[in-house]
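Just one chain follows, in the form predicted on its own, and it is written as structure tokens.
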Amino acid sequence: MSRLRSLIEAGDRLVLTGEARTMDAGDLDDFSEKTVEMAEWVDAINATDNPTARAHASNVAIAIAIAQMGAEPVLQVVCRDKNRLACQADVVGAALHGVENVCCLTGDDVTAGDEPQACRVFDLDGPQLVSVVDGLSRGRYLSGRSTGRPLDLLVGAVENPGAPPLEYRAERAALKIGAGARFLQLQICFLPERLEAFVSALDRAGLCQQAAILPTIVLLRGTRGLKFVHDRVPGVIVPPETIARIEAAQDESEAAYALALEQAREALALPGVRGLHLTDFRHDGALSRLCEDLRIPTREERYADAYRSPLAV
């Protein structure tokens, strides 16, 4: 059983996941050097699958690299680029290397990336892929053919709490949880009232007891990063007043960090939230600083004393 699964099934343990940096060149030593800080704090690290529709080193290769450096991987699988055969092959192939955590995404459209002429696949959508991976965990391909034995998989998904139609977002999350998702890593949300409404809807429906809800906190250096996220990441809105607040600060970098810390505290205070998903675009020690300011111990320290909730909340 994966560590992430044991934490989620415990029901009262803080859960931290993170996102590995994409790789376009280099070797495993380069990757390990770029990932070591995150590995110190989070319980599992996502191996992304061509995020924002840009080609990078494969999700399966990165998941194996994460495992080789002693951390626990979460294999992302995106429906945009692969049909049902390829999606299943990713999961089963990674499982041969001990990768047990899978996060299912529909994926951004190719127009979000730098090769918009690429063919869209979308043979499955996110909720359907969750169901397919849940079937693999029970020992069956989508065709009904046996895998030989059940795969010990923890299935998760992604949902965007801030993108319209807002009333549909909680319903879509419920579809994914009903299909077998046991954790939801939420898309970046700079609109706290929308995040609160989304989590509250899941909590009222009893879904926060069925899946660990993990809002994303993104660490950026300043207004340039905020504008990029607003302009280039589908479904993410950064309010003009938020950008103006950082732009007006004497130190943009410090103001952007303070914004992330504020968002993390607000997210952890929401009933039904089990932890955070951390995305670090700064790579300057801000991730460690964030966890320390939230008074969250390192991963090993949390395991040693069965840490249950952040003292900052």
Contents of the next structure:
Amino acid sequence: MSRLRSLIEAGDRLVLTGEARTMDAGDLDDFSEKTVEMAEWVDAINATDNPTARAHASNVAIAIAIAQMGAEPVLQVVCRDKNRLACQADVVGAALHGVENVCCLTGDDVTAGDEPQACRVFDLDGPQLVSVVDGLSRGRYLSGRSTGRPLDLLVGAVENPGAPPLEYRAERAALKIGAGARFLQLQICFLPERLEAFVSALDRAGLCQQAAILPTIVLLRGTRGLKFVHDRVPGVIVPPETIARIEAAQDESEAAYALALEQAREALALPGVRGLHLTDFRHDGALSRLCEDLRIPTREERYADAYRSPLAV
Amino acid sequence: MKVIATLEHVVKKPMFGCQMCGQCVLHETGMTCPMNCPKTLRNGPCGGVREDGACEVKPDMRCVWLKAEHRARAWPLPSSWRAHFGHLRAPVDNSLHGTSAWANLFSGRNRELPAGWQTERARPGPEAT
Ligand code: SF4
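Next block, the form predicted in complex with the partner chain, ref. the form predicted on its own:
Shown next: the complete complex, the earlier chain at its head.
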């Protein structure tokens, strides 16, 4: 059983996940160097699958690289680039290398990336992929053919608490949880009232006990990053007041860090939230600083004394 | 069969923008054809819906699922249809593309699902709304 799964199933332990940096040319040493800081803090690291519709080293290759450096990978699988055969092959192939956590996404459209001419696949959608991977976990391909033995995976998904139709988002999350998702990494949300409404709808429905809810915190260097997120990440808006506030600060980078810390504190204080999903675009030690400021011990320290979050759930 | 398919196309294309997927779910999706979603999503909107309700892929078009969700609530549809809105729909059977959903409904072909598709998993907890 994966470490992430045992933490989630424990019910009261803090859960931290993170997003690995994308890799292009290079070697595994480059990769570990870039990932070592994150690995010190988070329980599991996402191997992304062509994020924002740009080609990079593949999800499976990165997941294996994460496992080889002694950290625990989460294989992201996106419906945009692969049909149902290829999605299943990713999961089964990675499992052969010991990858036991899978996060299923519908995915940004090809128009979000640098190859808008690409064919968009979407043979499955996000909730269907969750169900198919849950089937693999129980030992069956979608066709019904046996995988030989159950893959015994931890399946998760993503939901965007901030995109319309707002009142329907919790129901869509429920659909994914019903299909087998045991954790939800939420899309970055710069509107705290939307995040709160979403999490409290899930909590009222008793769903936060069935899946670990992990809001995303993104570490950016300043307004350029915020504007990039606003303009380029589909379904995410950064309110102009937020950008203005950072712009007006003496030290933009410090203000951007303070914003992330404030978001992290607010997210962890929401009843029903189990932990955080961290994305670091700064690469300047801000990730360690964030965890320290939140008074979260390192991963090893947390395991040593079965750390429970003072804030979560 | 060809005649039925043509007739179906003539009726459903102008009314619902039917794409002839051959396995109609209009009654479950607020009489809004999900195959008009550029990502052909059958289970609700993607996370890319724009702040003004426009589609991530086609900024000039309202998200198909916003329309569907509104209609499923606001239109006087049978309550059993409305109840199906939030159910998990199976992956599209691509081999049915271009065939008549009416004929497939009649023959039961549209209910043939892959053997590994898990249909009857209990939904957790009460409906979140
Ligand atoms: S915004 Fe709506 S119509 Fe556009 S791709 Fe996403 S779900 Fe489909």
